[in-house]
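A single chain, nothing else alongside it, follows as structure tokens in the form predicted alone.
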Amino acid sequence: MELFEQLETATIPQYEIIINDLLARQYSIVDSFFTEEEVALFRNSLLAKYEEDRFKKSAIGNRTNEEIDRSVRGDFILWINELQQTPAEQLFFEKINTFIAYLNRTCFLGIVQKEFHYAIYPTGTFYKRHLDTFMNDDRRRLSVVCYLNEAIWPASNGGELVIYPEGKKEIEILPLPGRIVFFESQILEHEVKPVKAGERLSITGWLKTR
């Protein structure tokens, strides 16, 4: 409890900015949710597992009706098991869990589950415009993307996340190292633009209700 209170006190202003952003525009972009050192740990964890050939081609649909369609998305993913986590993953979940606790305590969102995976978009890959919910499963409430690219990511590399607010101009978000994006899973359509150079690295996931 003491650790939770210390973390909460240190991060309340940041949490409140995220909440206010979500209420006002249904998404929030944060560049300091994790430190540079933490991002490096997450990136090294991703790359170590990628070198072990543990990633698989991503699919569309949920786990009851998934299918691989390279014309829709081209990334490779590895689901993160919170019960078998590396030290880096433990650190990631500690911060995410603290944020979830704050959301539930202050906004009564009822987040009870979460799921996260590593994602790699090689050069030439993309993910076409879509919504993060399914016909047979609407539990995803907030989508979360944390970028783990190693160096400053120039716009010429592509791989932007594009969010489409209803009735408004689309928002292009460059996948800068350490940047994390939260957005409403059931409301905002989005896409990943083609990666033109390098490999786009991230941890992607969802905060889920019952």
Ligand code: OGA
Given for the second form:
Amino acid sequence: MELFEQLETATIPQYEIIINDLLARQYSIVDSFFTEEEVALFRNSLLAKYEEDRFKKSAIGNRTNEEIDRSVRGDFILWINELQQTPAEQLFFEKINTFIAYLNRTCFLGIVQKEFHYAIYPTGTFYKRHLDTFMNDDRRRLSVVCYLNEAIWPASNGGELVIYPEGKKEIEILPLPGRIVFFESQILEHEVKPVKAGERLSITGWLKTR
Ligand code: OGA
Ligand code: MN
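Beyond the form predicted alone, can we have the form predicted in complex with the named molecule?
Starting with the chain above, the whole complex follows.
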């Protein structure tokens, strides 16, 4: 049986909403792409690796051409190795892969590759306005950010993702747990506002074309 037919029917309207949003305005914000239990699993997987000291200061550029600049971004990241997944990561990629299959099938996006990392923004850190293709990789088509914060993230914690659609007012998105944001990597400039309290946790990645 093909992937398409294995989808729970309940997932299809959600996928269609994301696709319609992406076509209409180049981004989509969804609050229940993953369940609360799944988010807790992903968060625990992130924290376990963070406690093992496996994260490093993020860089600008790409994976082979990195440069650390704390005035541009202050998060700590760990790339997820798809060949050595924790059970939580396996679950994460199952859902992402199902969505990619649907995207390729219905939108002919030709997503052939992906890369994802965990990210932690400690209090006081930010990521200045940028495009995800900066000095980078023109194969990135869609950016994906999945927030893993614990419980409620009050607006006073800051750390908003701000998206700047061309010629329109910017959109501020709180990093609420369970929220996932998709946007066009080549088109939409965005930034992460300074985190004022707490640690901002996420999985961020890119769906790539050939
Ligand atoms: C990035 C990025 C946004 C976010 O890592 O390139 O823009 O909300 N992240 O974490
Ligand atoms: Mn970015």
